[in-house]
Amino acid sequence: MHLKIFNTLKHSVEDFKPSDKHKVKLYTCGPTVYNHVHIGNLRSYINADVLKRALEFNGYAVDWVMNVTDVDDKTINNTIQEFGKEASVAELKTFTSKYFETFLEDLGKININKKDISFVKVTEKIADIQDFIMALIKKGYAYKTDDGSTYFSIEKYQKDFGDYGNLVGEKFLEGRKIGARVKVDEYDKDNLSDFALWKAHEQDNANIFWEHQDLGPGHPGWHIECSLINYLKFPEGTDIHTGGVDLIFPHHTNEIAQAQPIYKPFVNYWVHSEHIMVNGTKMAKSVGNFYVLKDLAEEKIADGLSLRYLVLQSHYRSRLNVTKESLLAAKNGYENIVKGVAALKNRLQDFDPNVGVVSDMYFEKFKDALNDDINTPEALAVFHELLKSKLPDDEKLQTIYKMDEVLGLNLENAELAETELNASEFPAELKALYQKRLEARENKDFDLSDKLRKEIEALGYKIVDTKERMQIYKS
């Protein structure tokens, strides 16, 4: 099957035809580096991430490229709140510089190599930016204000271009009346004012600001410099830009609304991944819901893998629904996958993975759900079927590792996990403590099953909870 993606500028799943034969241009947007990002965010990237490895899968080499939005109004203002009122630009690259290590250290936890990514921050592209906004002033599309910010006129897009809006569906603008001027970064949809491009310097900035003769002192919209890094990395049009389904509106219409006046073709095809959600609201730092995933990690409830095993159980396109009981169940699932591949490996000492057969018709398959819109769930049910088979174990090994090309579950460096101990095994502490949390377990007391567990763990013991019962291990 000849690899299918929905493309949301279409509304409908396509055949996928890059602009090269050999080579598809990726753009992902990329992390605003005031924070932790939250596993919400994690998702979107895994899902790019795997879109990556399914065009390499089918033969196409992958330039990709991400942007790091280390200026705008949050960066901004966590930075005055760390370094006080007189904020520098030095300050707040340094603040912004750490949580972009983080970050990097995240993508490694999720086992998406970053040595894959082109990355771009904003703050180096300034002047890249500030021509890009003169060039849209000389074409009508952008004006200046009374008070030094300079904003994108919809208005006269529309009249010209006359697709604003359609990312989001044809009918978007209908009912709807284009109003006076925005400025803030984030806004909704209902909502279809001129944007900023370029934000005249206020006090309440300290001293975060660039200089320009025409355009003044200020620092740039948050909309404006993904069209830039786009049309600097990919001058002759993106293949695919990647994001999640927030960014639609207002982010990548603008975008769109914001490049056609420089150049086209822009981008080919738009593919988002949907929201998490948390007992059935999307994950948010602004609703306060969110999981980071090295808070995660120090509660044992899932790791950078077992995340990813949790994302590829669902469609990038459909709502996942995240609570810590379906993060521990995923982490339990992996380890048993690690466990199964180890043994694996442990019964063929030799084993070179350089040299062996893999199953044509689980490689088919497997690819047919990966060609199938990225269908990883169905992917994954192969991938299962698999390892049940009773297929030669070189032969299953072998394919184990091609599917793992794409799934990036790191199964090539698995290694057989711990022993479960027998409940006849326990010392008298453990064995009561054991018991306490059986109880507080049925009785749905999950603070007490939460303080008995830090308790085990103090022992030296390790707990993986299923629907069934709790497994018990040595550290």
Contents of the next structure:
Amino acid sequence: MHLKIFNTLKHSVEDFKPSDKHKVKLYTCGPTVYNHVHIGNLRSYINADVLKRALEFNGYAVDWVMNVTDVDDKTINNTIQEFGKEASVAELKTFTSKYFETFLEDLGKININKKDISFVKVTEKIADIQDFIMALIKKGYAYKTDDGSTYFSIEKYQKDFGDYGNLVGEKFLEGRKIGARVKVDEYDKDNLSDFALWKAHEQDNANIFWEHQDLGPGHPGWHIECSLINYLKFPEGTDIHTGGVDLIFPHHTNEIAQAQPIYKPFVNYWVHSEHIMVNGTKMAKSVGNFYVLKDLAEEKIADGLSLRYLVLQSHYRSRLNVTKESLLAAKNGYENIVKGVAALKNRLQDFDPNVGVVSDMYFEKFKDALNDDINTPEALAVFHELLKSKLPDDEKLQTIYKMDEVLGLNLENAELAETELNASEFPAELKALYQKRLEARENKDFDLSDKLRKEIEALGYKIVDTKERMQIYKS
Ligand code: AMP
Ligand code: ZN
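After the form predicted alone, can we look at the form predicted together with ligand AMP?
Below, the chain from earlier opens the complete complex, with every other chain and molecule after it.
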């Protein structure tokens, strides 16, 4: 089956055809580096990575670009909180670099190879952004106001192009008034307005600003960076542009509007990943209902690869509700896969992945699932069928490795490592001590709890206490 993908712009699943037969130009909206990213953000990058790997599976070379938002309202505010009211551009860069580094660490943990991505930091492209805005002014699509900021004119754009908001829906503008202005980076559909391309410097921005003889001192609005970076990297047009669904409006809608007066085609396929939810609400820093990978790893509730496994279990266009229980279930599920693959490897000491045979039957089914709008739950079902199958060990392992090129679960490195034991696996002597220690913990009898820990350890087990649970490992 040929690769099909849902294109938000067309509101339908389409056959994927890149502009160049062999190469795909892929752009992903990257992180705003003002804090640790949460696992909702990571879901959008895992989905982009799986898409990239699926493209490679189909024989394309992928050129993958990601912007890094290291200047916007949030990065400026947090820099000022850390460095004070005189904070400078240099301090903004120091502050955001720290969170760019933690982002790269997180990418490594979810098995995204940072070397596969060309990152572009916004603060390194300020002069290009200024030029881009000046070009929009010259063509009549942008105007400067009395407050010194420069805005994009939706009215002018709509008159010439007639497609503002098509990414949301073709009737997006019906019944809406245009002409008001909005300076903040984030706003909703009810506040449709001309948006800021260049924001005049204010006292609240400390010393974080860039000069320009026509635009005046200020910093770029959020949306312009992606139009510009796509243009710099892929001046002939981007094949696929990804991001979370919250970016459809206003961010991606505005990207299209800013870009098209300068160059067209801008983007051929828009691919949006649904949200991670908590109790029915989108996971977000602003709501405070977010989990950060580092904390989940400390609590032993998830690690990068088990999160990746959880994400693969849902289709990228479906919402994914997470709880600590579902994260833990994914961790156990992932550890079981690792155990199975490690045992298979142990049985095949002389296995050479360069000469093995891949099972056509499983491989074709797997590829069909992926090519059907990146149906990872279906692909995982085929993968599990393979694990349970009676294929000869070497063929099975070879096929596992082949599938893992897309799944990215790092199974080639599967080791029979220390894995947490399920209570159902406890031998009788451990079970009794475990129960007693649970009770001791509940009764806050710490002396007894310590004594029981030693007894359990003497049997050859390791205990990890978390806030919620007592975990037992074979040491
Ligand atoms: P930001 O750093 O806020 O620009 O977000 C980075 C990426 O994460 C964007 O593609 C967002 O659409 C995406 N994103 C934000 N919140 C969530 C969430 N709860 N679930 C999935 N993706 C999200
Ligand atoms: Zn963007």
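As the structure is a computational prediction, the values presented were derived from the model and not from experiment. Residue numbers count along the first chain shown, from 1. Whichever C-alpha set is largest while still superposing within 1.5 Å between the two forms counts as the rigid core.
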Problem set entry | Rigid core fit then D20 CA moved by 2 Å or more between these two forms | no
Problem set entry | Cα displacement of N410 between these two forms reaching 2 Å, rigid core superposed | no
Problem set entry | Yes/no, H38 Cα shift of 2 Å or more between these two forms with rigid core fixed | no
